[in-house]
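Given next, in structure tokens, is a single chain: the form predicted alone.
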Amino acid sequence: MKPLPASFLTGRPKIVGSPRLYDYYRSYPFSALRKARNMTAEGIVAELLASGLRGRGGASFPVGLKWQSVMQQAETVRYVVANGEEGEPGTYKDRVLLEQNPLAVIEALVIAGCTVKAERGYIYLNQNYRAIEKALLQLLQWLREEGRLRCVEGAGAFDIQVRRGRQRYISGEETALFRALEGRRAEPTGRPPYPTEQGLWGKPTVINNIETLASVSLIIERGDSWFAAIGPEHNHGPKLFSLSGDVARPDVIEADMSATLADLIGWAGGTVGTFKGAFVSGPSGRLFLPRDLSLPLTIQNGCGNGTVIVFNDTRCAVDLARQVTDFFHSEHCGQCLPGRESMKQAKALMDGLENQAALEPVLQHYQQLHAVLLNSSKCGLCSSGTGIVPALMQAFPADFARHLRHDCPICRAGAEVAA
């Protein structure tokens, strides 16, 4: 196991909550939003691309080109918005990183309003987030009275509004959190537009995850070098990991890309029991088995969001697909026929697992499922939620088969346990 790498974006003591948060306002030494004022819109974005910045709220798009995107639109009203949604199950880093080093988030908004010609911006946050939201509000009432929201003296007015949202998982998806913003029910929109063409209100917007944010303040103040070095190829910067489940210390772990799983586990004191499996990018990602332990963690291995929930030998993998399924079915959006359709039928699948009399036919099925949602749902939502179950399927077998013959003992046991 390697030793921890340095922490960049955490390690800093909880400043929401904390009597301390005016202290750490004023030390807040505010350095890349300096540098960025004597820097070009061009220059911004173009360190941003030498950066090799990715997303890093899953689906890991090039933050420059996004950037670059809404400056080449004709449209001049323009908004930047911050995702803090994070309702997928494991998924919490952002809430660590807000909770430490809310003010870099901040800086980098500021930045990326300045850099598009934005009016305004917006940080949209899970519902159960309402200290952080506290706090944000009470930071840039700070910044207003001392003129701090602008990037450039003397550029015309710039504000940034903090939002909870109301629902959870499918406002995650920009297009769903446009429409939260709005006032209207969360739900997806087809692309194209694409956000950065219309966006929120129908207008270009940058919108990048509370982590995404967080690295562009560091690029600002470092340098697109420092970042780069950071990391394997096409993996730059340090990296948020948002490790929970049979470990022995759950926690948020920064580290860089080239990082493995056993590195993480490791670092978080071991798997508490045998190691069965792990959710990589949480449960809408890729299953990785005790053969992958030593996969580093890269967007091509499917890092994604950097949500990752071991699971030891005493869980049983019915149990799991059975979570995964039912968290998809009633957090889906409901909008279009396909969603719906292919959601209900995986649950019923799940839930009459012990009526099949082989596996094969409910994988099959699972599957065909799957590539439905993959080629005709209105968005990325549901495709992603049906993915890992058939992969649960055929790496364990075994705990399936023990359901179809009405005798799975770690299910018995916990009935009991709950009874």
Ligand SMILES: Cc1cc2nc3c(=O)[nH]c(=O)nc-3n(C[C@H](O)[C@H](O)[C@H](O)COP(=O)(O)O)c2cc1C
Second form
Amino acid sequence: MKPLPASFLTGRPKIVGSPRLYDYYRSYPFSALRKARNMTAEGIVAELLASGLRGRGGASFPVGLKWQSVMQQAETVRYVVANGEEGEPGTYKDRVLLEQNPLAVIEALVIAGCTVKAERGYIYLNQNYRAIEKALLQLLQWLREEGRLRCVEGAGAFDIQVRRGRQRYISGEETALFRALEGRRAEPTGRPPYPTEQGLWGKPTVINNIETLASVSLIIERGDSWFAAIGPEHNHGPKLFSLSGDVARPDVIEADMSATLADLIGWAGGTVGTFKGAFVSGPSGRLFLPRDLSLPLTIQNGCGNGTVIVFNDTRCAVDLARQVTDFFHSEHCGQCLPGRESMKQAKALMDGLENQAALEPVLQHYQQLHAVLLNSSKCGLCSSGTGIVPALMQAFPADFARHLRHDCPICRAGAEVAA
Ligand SMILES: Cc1cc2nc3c(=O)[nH]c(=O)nc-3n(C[C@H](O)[C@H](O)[C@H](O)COP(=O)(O)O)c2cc1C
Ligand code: SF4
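Switching forms now, from the form predicted alone to the form predicted in complex with this ligand, please provide the structure.
Complete assembly follows, chain above in first position.
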């Protein structure tokens, strides 16, 4: 196991909810913002491009390209948005980051706003993050009073508002999030047009994840070469991982992306019991098995948003598959026909598993649903939600076979219901 690297994004005392919020504000150096004041917008984008920073919200899109695209739009009314919805099970790194260093995110949002010449920024927060919301509102008030919500002296008005989310996983999807900010139903509108062309209120919009924005502050403060020197090729910078499930010490771990799954589990105190598998990038991500423990958690290996849910050999794969299916079935918005119909069929397949004679037709049916969704659904929720269940069926056929025989010692309750 490699030594835990120094903490750049996290590792500070929790400031949200503490009486030291004003001391934190007063002693915050605003180094990135000061530096950005002496840079051109093109210079800032060039640094982001050279740093190799990719979005930390799941899709890993290059951040410099996104900002550049908004700058190139003819429309001059523009917005910048920080995505702090964090509605996927096991994902809590942005909460920890915001609790420890909210000014790094605000600073980057100001830099984003000035770079793309936006008139307003929004921080969209998970509904449960009340203490964070309160701290952000206070910090923004102090910043406003001191005229610090701008990165170029004398620049036009720019303000940041905080908005509470809808407590739905779907409202973290960028186009659904825009609709929520507009006061409408949080439903995806599909792409194209992309948010960089027509985002919030139909205007060009930069939307970035909370961790992505904190990484922008690091890059501007310390330079693109510093950032690019951390981590393997095409996987630059520090990355946050939310560890949960059957580990001794569930926690947010900051590491570079050469860290393997075994490293992360080791830093979290090891697996409780015997490692059976992990959902990397959450239930919408990829199934890692014991043979994958030595794989580095790079973007190419599916690290996504950095969520790692570990499960041990006391867990039944059928129960896990049911939990995943139930979650996506209850969270999908039902707006597009492929999503609606596929989620209905996926749930029926899992609910009726014990009535099937063999697993193979169930697996094939589930794989077909996933393939259809990949090609035709309006957003990524339903397609990503049906990816891991076939992987569980293939990896743990014995667990499924026991359910077909109505004979699962692990989750007897499930077998009794079907009997
Ligand atoms: C169903 C669904 C939920 C999502 N939830 C989040 C979220 O909570 N936070 C987030 O940053 N991105 C989330 N995303 C990804 C966003 O749509 C978007 O790609 C991201 O905010 C862009 O930021 P980034 O480029 O910095 O990663 C979600 C995507 C989908 C399909
Ligand atoms: S894919 Fe699912 S969540 Fe996305 S729009 Fe269609 S029904 Fe809604």
